[in-house]
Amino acid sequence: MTPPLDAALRGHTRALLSLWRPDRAGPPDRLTHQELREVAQAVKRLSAGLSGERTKAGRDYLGTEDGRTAYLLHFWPVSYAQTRAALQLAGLRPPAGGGRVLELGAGPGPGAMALLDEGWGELHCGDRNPDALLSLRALTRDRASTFLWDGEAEGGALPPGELDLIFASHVVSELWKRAPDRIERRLATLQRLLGRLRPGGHLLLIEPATHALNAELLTLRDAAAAADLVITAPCVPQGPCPALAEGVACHAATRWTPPPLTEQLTRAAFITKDAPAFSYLCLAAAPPPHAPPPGAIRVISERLTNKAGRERVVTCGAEGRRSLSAAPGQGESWREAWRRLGRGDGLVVEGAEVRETGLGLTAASRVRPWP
């Protein structure tokens, strides 16, 4: 049975917290004053390492103590929510048994916790830091195995055999991030890795939310639809992506209440992540089986309302970026699935009116998520 996030989470912090202090007493779910200083500093230092310039991107940072700390007690938690969060908006579920996962760049295992509360099996995960894997294997309760990786090895050796699903959050944009083929070389990565897995098999890679980052993940995404690679999320369209061709973003975002520890460290450290944001990409092996409904869109902005009162949010699918919008009002048969709707979802509308700043939900409208 899959755990809720939020109770989830709960448990994950509390074995954070006894994984970096494993020889001193404390609180079970939350930092003593003195160890919060020291943490949100840590936080805040690699933060900034990770934006704009983004000076330690690419680099071992789970190296250093303080680099350990940060990622460990701050990062993390974000990392595992954004993972379940791309793979529920991805539509993917693992088969019978559990499947069998390759994880990438998977540090100390936020990625691999959240792939075995979604049900996958068999987890094999790289990393280049050898700490980090350790972590990973306490934290797992040595449910994965671990290898080491470095993403720009040329034919560095992965686990043998076929796999039903390749996963890597937070890495493809730290792969030679400063050349100007780089694009083309993670192309070309991701075609390599498209070929180790089975039919039916998928490829989910998560980046962070940035407009920049955002934009080099879009980039990627139209030099692997030109190159004829299977899109499944979060694109309906399979050409060129409106949004990039608009200058404008495409990310989603999970929904949660962050754990006691996280709300200690956001306040200390002034960094919000009350909805953490992230873009994220999925290819295909190969073409499903059942093409996307008509009419299914995809919603890439937050909820707009006008001084009347009418809601509004932007979506993306065959037709390209539209609005969708609804007047204030109860009872109709969608009203409640309009409600829970947020930037990421999936949904399919019929019924809808077309006005002039695009479609809107009237009482005859019949909305359902998607997929």
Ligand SMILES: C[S@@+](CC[C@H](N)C(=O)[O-])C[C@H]1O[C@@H](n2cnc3c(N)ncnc32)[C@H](O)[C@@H]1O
Contents of the next structure:
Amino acid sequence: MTPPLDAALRGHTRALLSLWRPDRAGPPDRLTHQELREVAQAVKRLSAGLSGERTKAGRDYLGTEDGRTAYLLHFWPVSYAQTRAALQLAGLRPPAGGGRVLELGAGPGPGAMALLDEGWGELHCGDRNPDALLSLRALTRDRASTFLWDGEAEGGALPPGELDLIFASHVVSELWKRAPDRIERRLATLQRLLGRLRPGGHLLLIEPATHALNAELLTLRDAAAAADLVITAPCVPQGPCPALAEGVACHAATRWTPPPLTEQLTRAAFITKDAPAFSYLCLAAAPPPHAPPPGAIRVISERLTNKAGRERVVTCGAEGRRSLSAAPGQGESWREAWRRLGRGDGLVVEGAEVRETGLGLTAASRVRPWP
Ligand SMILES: C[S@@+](CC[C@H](N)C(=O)[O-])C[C@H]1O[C@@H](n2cnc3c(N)ncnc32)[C@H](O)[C@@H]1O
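Having seen the form predicted on its own, the form predicted together with the named molecule:
Up next: the whole complex, starting with the chain shown before.
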């Protein structure tokens, strides 16, 4: 059974703390005041190195005690929550028996743990950092196998055999980071990896949601579309990305209640308390048996409310970017779905009215989740 996100995270943060302080006593689910002071500094340093100029991206920051501490105690729970959200938003469920998964740049295992919790079976996790892989093995209790992998080495050795899912989270943007032809190199890597999938298999990437890295992933997405690769999420259109063309972002957010450890560190390191946003892209080995249903769209903005109380989200679908709005107090059948709708969600809308500014839901409209 899939454990609920928040409960699972509370358990995993206890395991992270005991892995981080194996020989010291301390509260099982949070840091002591003294520990918090030190760890918050490490989190600030790594956050600064992975944003803006991204001076630490592509470097072996997990190979330092400072970087390992910050990653295990702060970034791990965020990546775990993002992986579970991305799998759900992309509609990826394990095949009978759990399927076979390759994870690249797996680090200390937040993605591996999320995949296991979501019911995926045989996991093969690669990274260039052997200590991170030891942490992954410890945290997953050896339910994943690991191998050393160098993402920038052409055709870096991978375990043999066909795969149901290939997953890489917060790693593709670190490959060839400064090379002018990085998009072409990353695309060639994706094409090689897609050749390893079973029919019906998928390749899922997660990346940060910052403006520059979101645009870089959308550029890779457009290069994939131009090379006729099959994009299954977050996009409905297979042609050029409407958001990228207009210079706006397309990313998703995970909804969670941060575990006590994350609450503590978010406060102490002055990190935004917003739900951790992320970019993602899902490609398929072959076109899926069914095209997205007519009316399938993806929410790509926050919810906005005008003075009259009409709520609006920006969506992306076969018609490109369009707004979808709803007047207050209408629509018995879809009101609850509308209330819960957030950035990144997919939905199918039928029977909407065409308004000057986009589509409007009416009492007769129907709304259902997609995929
Ligand atoms: C930001 S961490 C992401 C870890 C984990 N996937 C997550 O989502 O939290 C980037 C990971 O990619 C690995 N990495 C970066 N460049 C790499 C390369 N050229 N070859 C192999 N691994 C690499 C790092 O060691 C690190 O584990």
